[in-house]
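The data below hold one chain only, encoded as structure tokens and taken in the form predicted alone.
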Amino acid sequence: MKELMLGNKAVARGLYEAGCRFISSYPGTPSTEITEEAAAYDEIYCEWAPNEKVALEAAHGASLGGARAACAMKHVGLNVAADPLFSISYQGLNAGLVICVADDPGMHSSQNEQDSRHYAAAAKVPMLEPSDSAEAVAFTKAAFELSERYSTPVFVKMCTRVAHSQSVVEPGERAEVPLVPYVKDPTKVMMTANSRAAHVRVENRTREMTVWAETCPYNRVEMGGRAIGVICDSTCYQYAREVFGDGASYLKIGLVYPLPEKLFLDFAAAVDRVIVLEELDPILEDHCRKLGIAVEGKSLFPLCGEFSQDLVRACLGLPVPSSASIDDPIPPRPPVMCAGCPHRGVFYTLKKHDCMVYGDIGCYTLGALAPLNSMDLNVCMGASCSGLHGFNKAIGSEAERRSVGVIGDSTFIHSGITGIIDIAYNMTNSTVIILDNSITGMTGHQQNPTTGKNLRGDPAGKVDLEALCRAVGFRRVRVADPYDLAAMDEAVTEELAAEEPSVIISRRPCVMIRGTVHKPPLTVDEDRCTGCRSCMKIGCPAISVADRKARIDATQCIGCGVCTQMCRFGALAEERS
């Protein structure tokens, strides 16, 4: 039976379908539903892993035992996976190992664009491409083939496009595979003698595929018109099917690394004229250069953001359709923290500190936005923590008395524990705040080791913050109600001033959380409120101003009642009987 599919789905029903046993994954947009969809299969043990390095490793561990394995991350993710990544690559596998990686073109919910492709010629990784739903499932499966055939994990590269469309499916039956038996291998630990030796393999297994790769049913060549000919992979096929239909000729590359020769030689030399088709960086277009293949690309196209079909037509001077529009110019709409978010309360104080603040990543990074302005800036999961230390280092005592990290609970884990380490280790008088809302919020409320549950929701080992903070060389650590305005305020000021290191833990549940009970929404008594604006302040999306008078919307508000401590006549309240 046919369905339609979301492509991190289809990527989820190619691991079951290819008798994968072992799931340990990180989640991170775009590819967080491919574990959630797997999670549904009983027959795949999946879970959260702290980061992503701990993830490939739990799945390549699995690998060794026997049994088919794969990790999910996004493109940033990839980054904290790289030390196994390299190492595996030379160590090789027992049972196959998929490695599923989500590029953001667009940088929909990311902070940059990089392209993974690098990473599998960097670790001389097989990958492969979909560019629907369909080829998700197939190419999914095909991955542990190869995997197994080449004793090489096998990366299957999706984009946020191709993540988060859906298109037609036909599912099939589960492979019940029976785990590979492990048998003891002194050459695989990677030590000077061993790794010399197993370069040379990597090296021999590339050119194996690299031949294998000419005529594998994963590049394929379209032929129609050939005035035209494109190369391209991923959406950028869809795209360029739209634009040109049957009046091109295509070369549709599935397997991106390694890549074929004569395929682009011959392709190239069956057309008029060459165009690559590609999202972010030249690696096809590059190829092609260097067989000699005379092609246009970038210099068409752009590196940076998400291609469209209207875009691909506008950079080859083609007749862009026309589309429905709106006469009246429609406000821009920028994300703001959820009304009754228990991290206003924090970024109000710290702004009324006027501390420096060097953020994380998380949905707290909203923070950074008007009217809150709290935040200075960010890099990646986990810099908060030890960023904050050599900033403080390089300015002295003047820095550590107004300036702050903030990172999410789930982030924390993730890989700001050794950041706090540092600042314990080599004593800065840093104060880092632990937003602690009981999950992982920007992704999509996943479980972490922190909230006592695992990936299904059952019971699971919780960690201690204000013990483990403690553990490693913490004497101040203190929890305070985000929703307690001067409590914060009291934190905040006593951590800034303290001659030591020091912990402040903000702990409120999200208010998105399922089943939190929330109390009525707030009232505004007109008779009282002046139009000072002074609730305005916190950047709540319930509160607006209208004839001078605060507004509450009801269907916003969750009565957390941190604007009432704002306002000094008293003029928001519970709804009185």
The other form holds:
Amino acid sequence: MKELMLGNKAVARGLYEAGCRFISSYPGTPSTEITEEAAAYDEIYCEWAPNEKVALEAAHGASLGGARAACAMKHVGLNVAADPLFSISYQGLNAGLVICVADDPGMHSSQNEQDSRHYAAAAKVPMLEPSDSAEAVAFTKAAFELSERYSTPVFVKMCTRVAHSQSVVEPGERAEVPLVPYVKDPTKVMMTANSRAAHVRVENRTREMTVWAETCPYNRVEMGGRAIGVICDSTCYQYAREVFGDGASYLKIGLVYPLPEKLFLDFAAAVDRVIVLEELDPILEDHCRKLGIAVEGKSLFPLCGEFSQDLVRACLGLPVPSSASIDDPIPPRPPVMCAGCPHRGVFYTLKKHDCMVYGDIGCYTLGALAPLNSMDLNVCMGASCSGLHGFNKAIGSEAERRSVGVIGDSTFIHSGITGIIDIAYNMTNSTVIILDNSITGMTGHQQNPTTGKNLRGDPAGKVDLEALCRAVGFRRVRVADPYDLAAMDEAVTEELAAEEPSVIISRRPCVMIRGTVHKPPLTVDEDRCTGCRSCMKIGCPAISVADRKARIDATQCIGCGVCTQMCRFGALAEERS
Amino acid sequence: MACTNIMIVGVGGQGTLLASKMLGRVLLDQGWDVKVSEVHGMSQRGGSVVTYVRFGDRVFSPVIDRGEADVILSFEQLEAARWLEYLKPGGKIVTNLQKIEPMPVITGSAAYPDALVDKMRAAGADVEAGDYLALAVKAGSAKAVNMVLMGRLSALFPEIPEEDWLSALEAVVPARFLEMNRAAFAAGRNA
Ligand SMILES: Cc1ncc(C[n+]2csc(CCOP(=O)(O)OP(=O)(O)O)c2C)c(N)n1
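Since the structure above is the form predicted alone, I would like to see how the form predicted together with its partner chain looks, so please show that one next.
Up next: the whole complex, starting with the chain shown before.
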């Protein structure tokens, strides 16, 4: 029966129908739902790995063990998994291995908009790219077949618009694929002689696949008007159809690596003007140029950001629909830390100390926004620890006394541990604050190795953060409650002053997770409130000031009590009975 | 049939995702091709959120652009104004009168514009505005405001049978909140 299905759920459906048995992933928008949706099928074992490198290695291990396996990650996660990726491409596999990677053109939830298609070419790993949910199911199933036929991992590449759009899917049956027996093979050890032979295999495989790509069903020609021929992939196909309808011809590329040659040349020869429509980098365009096809691509369309039908029209000088507007400036509505978010007390404290804050990636990155404004930098997962170490080495004790690294629990497990080992081993008196809210918040509340629960919420192993920090060489490890501003202030003051490295674990569960106790909303004593706006300094979305009195939005306030500590007049308090 | 375009806009956390899930189901049940597109992630933390819903014989693009929306269903006044330029000439805005101040307004670095409904009308938009939050509270919970708005939306599409809306509602709402959400939907539909 037809169903409206999210692109990511459709990938999960494809994994299920293909008989996939094992998935190891690390969350990351817009890829997270692939693994969450796959976990709904009892036939597939699903886990959250500590990071993407581990996830890919685990999935490859499962493939070597004979099970069809997969992992999912966002584009930047593939940087982390790049090391195993390149060598797995050489080594090959046993049962099929599919790597789902989701790009984020427009950076709806990302720190960059790198184009994952480069990885396919760099690692010589084939890549299929669906343009809607039905293709997401079909391409994911095809990826397993290709993977086994050519003994290579295969990418299924998503982007935000395909991953987070629902379109019509007709679900099919699951194929039960038996385990492929593991047989010891001495050529599988990636040492010089074996690797040399493996590289030749990879080049041969790529040549074979390039021939196959000429006629494979994932690249499609749709002939219409011949004045314009559009070469496109992913959602760009949808935007092009929207703009030109049957008035143009299309070469829709579903296998973006390796690319065929004759198919491109023949298509170009059949139309008057060739336009390449692709988001981010000119990969299809460069391929055309290499073949000597005269095309227009990035000379018309931007390298940055997400496309849409309007953008295509505007770039081609076609009329765009008229629209209404009002004169008033519309204030932006950036995302904010939730009311009661435990991160707030930490950033308020750091602002008071006027520290250099080397931040990291998670909900707590919102601490960079007004009114807290207390994050100087962030780069990529884990850089808060290692980057802080380098910063402090460069400047010395002056910096050590006035800088901190701030990292979430999931991010710390992902890439912070090696960074704090750098601090302990190479000795800077750096101070790292681990924001332990017992969940991977930003990506929608996934369990992680610090929470004591696995992906399904069942009891699992649990990292003891204090013991871990001590074991790598930190003698100063302390826990503080971010709802207690005085205690947090004391911890930060003492650890910044300490002449050795230290870790402060700010511990309070995220207010959005089930089981976190919410207290009744606070109330404002209007006789006491002077309208001084001190409570506004913490940037809580539940507090506003109207008619010179603080107001608390009872639908949002969870009674965390941080604002009561800001009020010198005792005007904010729990419900007085 | 050319595509019909509906945008659902609001503030992250207001329940727009559930509303779009329900709407997608209803439209699919009518036999149309449907695409629903929304962005999960960062913006769901109290940011401005938008869902594009498109239906017709064949839908290509999952997004709606400036000047293309037949209906904008807004959970909050400022968000209606933010997306006004997406309205097609002759299209309709249905907005909740609720105001949720964004952080720049709370911190005083920006002002929440006044008389937004009048200004949108002056700009030529057909605007229907109501205190749908109050209707939700009356039905049992402020959280049901999404179903009040779905009720309002349903009234704009008389060709779609009411029972199709109700069965989609049942499919997306947890059983224990069913009665309240049905009441909220009815309140919106009859408002
Ligand atoms: C390499 C990489 N993988 C995944 C992500 C996606 N991502 C962004 S924040 C985040 C989780 C943050 O969780 P945590 O550190 O616990 O902080 P919280 O959001 O709970 O405050 C993830 C997985 C990323 N940005 N980079």
